[in-house]
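Single chain ahead, written as structure tokens, the form predicted on its own.
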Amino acid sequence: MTDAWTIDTVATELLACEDERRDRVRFTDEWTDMSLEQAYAIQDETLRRRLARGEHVTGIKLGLTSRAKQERMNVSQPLIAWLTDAMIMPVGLPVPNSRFIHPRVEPEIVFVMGADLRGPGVSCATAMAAVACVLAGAEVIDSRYRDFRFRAPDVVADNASSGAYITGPVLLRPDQLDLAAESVAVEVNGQIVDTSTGAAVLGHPGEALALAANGLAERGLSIKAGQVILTGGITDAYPAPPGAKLAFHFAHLGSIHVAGGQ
């Protein structure tokens, strides 16, 4: 570890990059032995500062829950991060490119919790029993690292590339659909460019929820009733430059349309 970076100074730099729309090289090129434990401490410190400036926690996001995305980003495990009310993006509004560095959008299956969920030992079945409803979602991810190049501690510290999130118009109970088989088609500028199913998320999105509950328990934390859970991208994330038109068509959860704004 170099003397240049600490939990406090990395948190300061990441929030400054976000506020100034400025990217940078990954910290692990300089803080070469940064651990995941330290990275989560950085993430928690940035959350503390978000709350101090008036934001409120709305839920949890999972990152890199598909094996293909892990391999592409050279990261070996899913990640847990925070959602706040400042990240909510209403349906119909364009992606505010003036707010982000290099936004990309990906489809997700979203849970709203009906009960508290605390690990350890949470299984997929236990996790799903605590879910009130399921929705389609789209997450705008925006890494503070140049060209989305990072190692696992970098992206954990960066709140798993958080940007904004959108939830769709259809709410279903978990027992009303097969989440592993729920399909999505990604449309970019009128062309279908990708398809996948909920099974891309650790075999079943409920596994991501269980992972989040058990991972948070290791830090003395838990998932609360009413919180929103983004279970991770089902497909690749696609750029949303000004003028782009993206749509995510779910089999039973409806469609979400996203346009690239200024």
The other form holds:
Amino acid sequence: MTDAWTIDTVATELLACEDERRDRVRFTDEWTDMSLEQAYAIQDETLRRRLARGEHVTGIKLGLTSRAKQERMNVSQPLIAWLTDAMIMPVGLPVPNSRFIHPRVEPEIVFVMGADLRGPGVSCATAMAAVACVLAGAEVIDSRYRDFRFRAPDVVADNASSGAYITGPVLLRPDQLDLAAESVAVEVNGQIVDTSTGAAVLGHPGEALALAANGLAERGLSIKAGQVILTGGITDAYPAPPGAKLAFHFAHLGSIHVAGGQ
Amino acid sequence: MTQNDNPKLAGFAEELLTAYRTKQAIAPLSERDASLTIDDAYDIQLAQVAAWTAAGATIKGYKVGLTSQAMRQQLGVDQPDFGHLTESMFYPEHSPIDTAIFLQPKIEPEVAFVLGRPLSGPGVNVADAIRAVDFVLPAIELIDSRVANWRIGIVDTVADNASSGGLVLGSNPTRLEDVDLARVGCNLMIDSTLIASGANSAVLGSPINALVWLANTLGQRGIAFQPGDVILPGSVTAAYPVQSGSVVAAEFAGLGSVTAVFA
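Having looked at the form predicted on its own, could you now put up the form predicted together with its partner chain?
And the full complex, kicking off with our chain again.
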């Protein structure tokens, strides 16, 4: 198999892992010179197949935008991936552990776009001007790689460990809060285990949006009005095994409560 | 205690007092005498405080330490600890602080309580504590250890005035009814780089809980808070080392910021 990996076969294998809830070793141990360009081609091929089976694009997610996440995953650059309607998780439902391989949940700042946004040349300022509203978010991430061990091309190909996403109860306009100072506290089984602020995401979550717009432009793509943007985990991600009770408390964007389900 | 009560504890207190003067850190007490209890350690701390006040120092407040779960787990304890703040430990904002005063300084961002009424335990609850607070200020705590290489267990840090060094207070007061203190976010910048961020709920769920704990703990020892006392309730983030030339800014959402400069 070593010489046989192609964009097509890796896409097939990743979607099979997702469907069959099985993990695997990273591809870059075998496809040692996989480039980021090839990795994004794999990601786009998996998206094409998701759309072919009836899913719809709902937005964009960024991965590894905080130093905490980059250090934990040993990957030093942010990445861009796709959200589809199959990943929407209604608020109040427990994390369906049996649907995933080894899901973990992390708090994020979420944008809903009010206008199209096309790079290059997008800055944090022009990116925020295109945002209609800001919400709290909780993302369920689930790598298809054993023990979340991957290199940058692996995780790009794997749609940045996409799993599911939940959005919070409060919608604010971006001019109503300082996102760099917006705090979040992670509560696990009633105890505060971690805290951080929006500044953990590249200094300001708007920087992540600008990065997404400019990165997509290099591939001839853009962000559309109405799309949802997950700007990346603010803290580390936490497992939600059956019976676990997680909550993410934001200073101005409300709280999201998530239980671990079967 | 008086210095005559227990020569062993008095000897350890004298060693720590000497370390302040010579800037020579000492070996961990806990490694030299495994029988030392936390109560012994507070007696060692109080012996140093007695020496300071005998020399003319005034107690201007207290600090609570070990308020994060991670720190308590690291030291194997289930309670915070406390230390004393004297007037010489207060450093002004934006004025260079001589790092040579310290042995191995680190900084922590905190929201300081300034009390407007007396408060004494036992029996203090959250409502009592809130009523006693006049206002809060953004603060940078300087921690330091007179124990070599910060190799501290609970007994070592308690004996060493809870590893106190000093504090820098911001100048913009905020009343508790104007903020949701536990949710206040904090971004810690060192040399213009974001080093850490957090929310005040990292401090025992809320810094008010640290104030309650301290009022009740000091109450058991017959110590009451006075109006004007400054209480440092515990750090929002981990502690970070500083050296000559470091510029530290702690920015608190809705409370403003405080800057410490080190020379």
